[in-house]
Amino acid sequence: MKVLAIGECMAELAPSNAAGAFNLGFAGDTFNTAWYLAQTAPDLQVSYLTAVGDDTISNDMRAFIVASGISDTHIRTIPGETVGLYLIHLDNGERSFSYWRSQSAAKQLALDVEALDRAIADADLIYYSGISLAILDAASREALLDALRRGRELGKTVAFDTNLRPRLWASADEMKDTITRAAAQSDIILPSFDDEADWFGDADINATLERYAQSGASQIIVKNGEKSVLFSQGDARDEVTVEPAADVVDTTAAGDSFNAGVLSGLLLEGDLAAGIKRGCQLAGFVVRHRGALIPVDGADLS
């Protein structure tokens, strides 16, 4: 099975054990979840379509990626560009963040068309998420979402986290629009419940599940923090109880560490209640480290 995550990958300086000290790495929202797909299911070929630039943090970035075991097949080159820089503020183990992406390549992802078409045909499952529509501008976003239309013609499976950041678009209801829009263009919907209350002005995680399955997705997955997970099938609802983590660091990548425990089960075992539980394992280790991407070998993912 072959998986194809676009979006935006960035340099990351996540906070040290040394007061004023930190790390640098490679993260970002759908970049986290195919490092952790990777990591946690070998029998899958993860791909990566973004952009990056030519100089030298880009070219770390993309050996980065390859040594991951992630292919870069499907990544462009834009010369004199480069890659988006964030800095992880962490207070008791939530985090904020500071931002520099305003000259990231990535913004470029959808320009060349074809490259899409090619990267989305050779590929069974296709990811993506609300995050890597906002950093578009709106020619590139009608073109990322008629490409993954035309994937879906050809059989292809989408699975959209929808990831609300209104500070990446220009309006909330701009936002809105596009994220409905996106969904309508998916087959698995993987929301927060937090985020979609506080836009959507959901009342609670069913009509989350509600409006979603009015898009005509046929597998909705809600996410409500320490809470049960919402899921459906089809007609059919129900729900997967979540152990709460102990011990929390650090709570970056853990919905995206979530989502390839979901994608991982569904793909690899067609068992959606089991993915979820393995994404709340997956995500109950990573949110114990600092930082985004965490080595799972000590992880209980059974």
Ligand code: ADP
The other form holds:
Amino acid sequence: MKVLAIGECMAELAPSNAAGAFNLGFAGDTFNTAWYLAQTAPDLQVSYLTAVGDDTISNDMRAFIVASGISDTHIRTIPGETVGLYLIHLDNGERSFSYWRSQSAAKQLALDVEALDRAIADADLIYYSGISLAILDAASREALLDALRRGRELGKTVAFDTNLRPRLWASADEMKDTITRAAAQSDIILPSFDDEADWFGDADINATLERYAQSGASQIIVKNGEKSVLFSQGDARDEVTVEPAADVVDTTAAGDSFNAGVLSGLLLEGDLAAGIKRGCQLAGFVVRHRGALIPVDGADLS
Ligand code: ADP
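I've shown you the form predicted alone. Could you give me the structure of the form predicted together with this ligand?
Everything in the complex follows now, all chains and molecules, and the chain you saw is the first one.
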């Protein structure tokens, strides 16, 4: 089974133990999911579609992606460009972020439509997010949505994490309109209730699920932090209880790692509930550690 994740991977500068020093890493929402898939599901072939530059940091990122067991076949190199960067500030244990991503090559990931079509045709499941759309200009957004529509016509499965990030959009209305249209052409939707309530005004988790159910997606999985995950398969509704972690240190990539559990469970076992349980175990492990990409050797994913 082949998974293609589409989006932006960024360079990350995270504070190290030495005062004033930072460690360089690479992360980004859809990339994190690809990374957890590659870590936890060796039977899947995972590929990442993005665009990078031809400078040293771009080459380092590509090398990291390949070393993580993720194919770089669908990563475009754009001469003269570079990758986005974010820096994590730690202030009394509270994390905040500064971003430098307006010049990121990833904004050009959908310019080569033939390459996009080839990459999608080469996959069984395509995974992307609201952030993958938010970073693109209007024409590229439509090009990506069109390519995904053609992919579905070929029988590909499209999985979409709505990942609402209003600061990346020109307006809340543009975000909501585009996310709703993208959801309407997805098979699997993976929203997080608190963000959806903030921006779509959903009164409760059922409202989030039913709003997306109207779009016709066959499987909708609504995350809700340490509370139960609500999900639908066609007309059926059910939930999976989350075991709250007592010792949460950092919820970065909770949703991204959860999504990897869900997708690998679906693809390898054909069982959505089993995938959600796997997602809960994986995310429950990740929130107990600092950082986005946590080696999972010690996680119980049985
Ligand atoms: P996002 O990171 O996308 O906002 P959530 O915060 O809803 O997503 O969390 C995603 C998943 O991570 C949850 O469904 C749950 O499985 C797991 N998770 C999040 N917070 C906790 C917690 N405190 N204890 C255990 N698991 C958690």
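Residue numbers count along the first chain shown, from 1. Throughout, rigid core stands for the largest set of C-alpha atoms superposing within 1.5 Å between the two forms. Worth saying up front: this structure is predicted, and the values here are computed from it rather than measured.
Threshold 2 Å Cα movement between these two forms at residue 25, rigid core reference: After core superposition, the displacement of the residue 25 C-alpha between these two forms stays below 2 Å, so no.
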